[in-house]
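We begin with a single chain expressed as structure tokens, specifically the form predicted on its own.
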Amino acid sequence: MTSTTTSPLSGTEPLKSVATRTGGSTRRRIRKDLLRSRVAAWSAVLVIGAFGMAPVYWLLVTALSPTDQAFQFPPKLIPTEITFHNFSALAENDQLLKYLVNSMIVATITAVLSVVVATYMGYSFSKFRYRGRRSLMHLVLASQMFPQALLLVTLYTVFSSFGLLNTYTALVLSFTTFTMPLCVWMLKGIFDTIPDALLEAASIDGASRWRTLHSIVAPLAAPGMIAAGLFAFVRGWNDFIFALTLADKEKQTLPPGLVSTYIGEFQTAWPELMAASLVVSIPVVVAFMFLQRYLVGGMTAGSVKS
């Protein structure tokens, strides 16, 4: 004898049919919720992206506009006339090329020096236990909280005493003072994720501590080291106040160089300044494009400890 299962609601409809209809409506509701979430997420991305790219777009529009249109009111979002004169004028300015070379030299050496020092300090803080380690770690972190004006006065006095003003050395050392603390903590977090058993195995195989750091730990921490180097490079590339105070025109970098070139007492050459700003930002953009996978990996590698 066969028995028919009926719905408790209708009393005649099979339960399987009710479950199928209920499951279908649940899936449709889930799909609608997912669609709404995606639309909301993409809308948020587009709004934030438009907000972030608006200054870049206005930079490009002003750089491509003739001088009379750049000061037109109300301003036009789409220029009616385009000129490349502001870009061609950059190549004819030898002083700007000198500022560019100075920025490349100073920012590159700052990045390398910050990564080298931060690697040894971060490795020491992460893998060794000695008296005063935690106090030294907190001191390094606290140095990041000092006002830059206070650091600037102190560094100016010290560099003046040693005759280092108006040199690349003064700029590199001053940039390193505010890039190194974050690099140290970034790399310490990455070294914490490397198992101590790996270091013990290397020690059993006869590797010295230097060999372990250089041949085993450093390759594993390479993404973090590249991220730290990129961070230090950008900080050194964008610094204005230290480069303006500690160096003369022969050793100044691009940020103060652009200001002294295009901003005068009574007039500012905005189209030329925007064109120069657009060009000098290209090296940083290209560096981010090629190293972004290392940057993301390096920034998140120390966030979770296994």
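Positions refer to the first chain, counted from 1. This structure is a prediction, so every number in the text was calculated from the model and none was measured. By rigid core we mean the largest C-alpha set that fits within 1.5 Å across both forms. First, how it differs from the form predicted together with its partner chain.
Fitting the two forms on the rigid core leaves the C-alpha of residue 30 displaced by at least 2 angstroms between the two forms. Superposition of the core reveals a Cα shift of less than 2 Å for residue 50 between the two forms.
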The other form holds:
Amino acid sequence: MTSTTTSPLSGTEPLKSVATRTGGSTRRRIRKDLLRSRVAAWSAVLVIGAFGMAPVYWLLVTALSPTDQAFQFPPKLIPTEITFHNFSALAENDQLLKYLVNSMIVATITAVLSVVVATYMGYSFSKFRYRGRRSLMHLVLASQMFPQALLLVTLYTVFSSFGLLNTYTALVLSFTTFTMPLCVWMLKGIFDTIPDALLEAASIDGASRWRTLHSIVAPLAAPGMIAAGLFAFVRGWNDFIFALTLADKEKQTLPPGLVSTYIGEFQTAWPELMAASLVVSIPVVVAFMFLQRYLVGGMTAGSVKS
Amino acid sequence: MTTSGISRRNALRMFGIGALGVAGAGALGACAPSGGSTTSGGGDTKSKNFDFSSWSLNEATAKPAIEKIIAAWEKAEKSKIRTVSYPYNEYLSQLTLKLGGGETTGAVHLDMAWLGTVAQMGKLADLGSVAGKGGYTDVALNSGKFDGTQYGLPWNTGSIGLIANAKLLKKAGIKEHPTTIEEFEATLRELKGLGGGIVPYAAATKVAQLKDIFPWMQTFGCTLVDGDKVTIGDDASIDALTWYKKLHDAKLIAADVDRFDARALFGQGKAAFYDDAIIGKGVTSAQSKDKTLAEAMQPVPRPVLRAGDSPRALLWGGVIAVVKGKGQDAATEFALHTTSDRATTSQYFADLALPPSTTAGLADPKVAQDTFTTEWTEKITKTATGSPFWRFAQNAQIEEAVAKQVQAALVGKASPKDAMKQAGKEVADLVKR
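Other form of same protein, the form predicted together with its partner chain, not the form predicted on its own:
Zooming out: every chain and molecule, the one shown earlier first.
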């Protein structure tokens, strides 16, 4: 660089060639760096993807394997024999369909109830000032910190006293105990991002507070509400211990249902269990595929202050 | 944080709507269809209708056989039995919770290891007056007793013992089953010599199944408990663990093996010995590609320390207990019929290969002609005993505490002596609770 700027006699040619040479090597370096970072990024994606997908792959391989292959030791990554028997056997099991329906009913109602209640609570926490607000907020948060086993025994006793055991109600209410606090805090964060000016404008235009919440705030917070609902749905869908304890086999959901059906005293029917797990996870996967943009939007809402 | 200037009253109203939502849902939910919840709270002991709880009612292989027994009883007695089931691994916790809450009535199927825990709740009926009518073997009858009281009628009585693969033994030139520890170790070394990645003895080395070491500790002379005094940590227990570690270090047993792994290894002809319940023959051979494996499976009495000692084995099986209160009398009759009626038990054996608990049942041609079962009963179950820890409600924690220390010794984190001393201390603390 110094020679090109201090030697006017050398004219533009050396300057250009140096520049070209310098520019070329810089570009090459940049290209190399880009390539390197792309390779690194793709490698990372592949490694993380393989790590994340390995259980799913193993689920699929086991579901497609005959029983004796599934128990091969050491296990084989690529099955030498494939069967669809484990999937066709599912169709013959009416009880599994019942568990699936129960799961759909209970997880959906849990999600809706959690979101509805959390909307009002979150809105109250976010937009109003009153004595005890912070304590209430922390109380809601603290309820997440109780071990589930403690809650379970208490809920069991309460539901037993009210004759609610073995009902959908018991399941929905018990699931709500752990889904609602999360929803409340998620929605409070989202309501915090909605400017008060909007509420004041609505008030000046004559909207009641009720109408302001339902017609102005709720549509704006819809992505967050959907995200909260999805979280609640998935937690309700996956719960094992509450569903096992509070419901009999008529009202039981998939997780205890699958365990009851396939995991026994002497052996576990792994291929059938894996096939069933794959099939029953489809509704959740489909729901996520359709709603994932709301999920991401809802999760990040409130993360940046305007 | 933003404010809207809304009054405290309105704010609380909003919050109240939220709270009422939860309560309202509960009230609405009360209209939901009931699953038929029942409460005992005493109830009519003469009622012909009762509940029957069993984990086996979930299991595809056992369910039809039990339903057949129930249907026959309902038809003969014009009664109605409501079946209740939980997965095996959750059964005890669910049952104790529901028994405590008065939700469980009638007859309950129990693993004999759980009898002490459940009996201590004070909800089970004393079946001593009917037990004599069943014709049970002494070993079986004792498995249903806790603290001298007959709380359970034995349904299936077997044991957990050693199973050998005769084909592998033959391949290694071994003509007779080893009878002493010394012979056993020599046999394992010969089997190791076969090569091909063979694990001579697929013994438990994972915490989940390391309780299998208890019979070996007893073989070396450790009583585990003497009265209320825990003896784990004595010389015999240290000798047992030292020997177990020697097998581990010499690769005569393998690391990270539980019952499922052992069955898989044995099923593929890669293990010559493993520990299992009598039902292991059916389970393991069903998983194996080798369709002749079942014929090669042989029950082996556990080798002893000195010739002439009694082989040690853990008693294993199920009993039917009866909850005091609603349907108690009919449930008792049902339990007696299910566990001792000769036709019923022999058919149950034919369906599930679970050995009956009565002398007549064992003499039934269906059972007597099954060489594996008769040999098992004669060689293993005959001298099997229950675990002295079963009487403690903390049985599961006790087993885990010992298992963790045994594993620590196997992987070299503790010496056998330190591990056993520590295990003994932890078990003593648990026993005192």
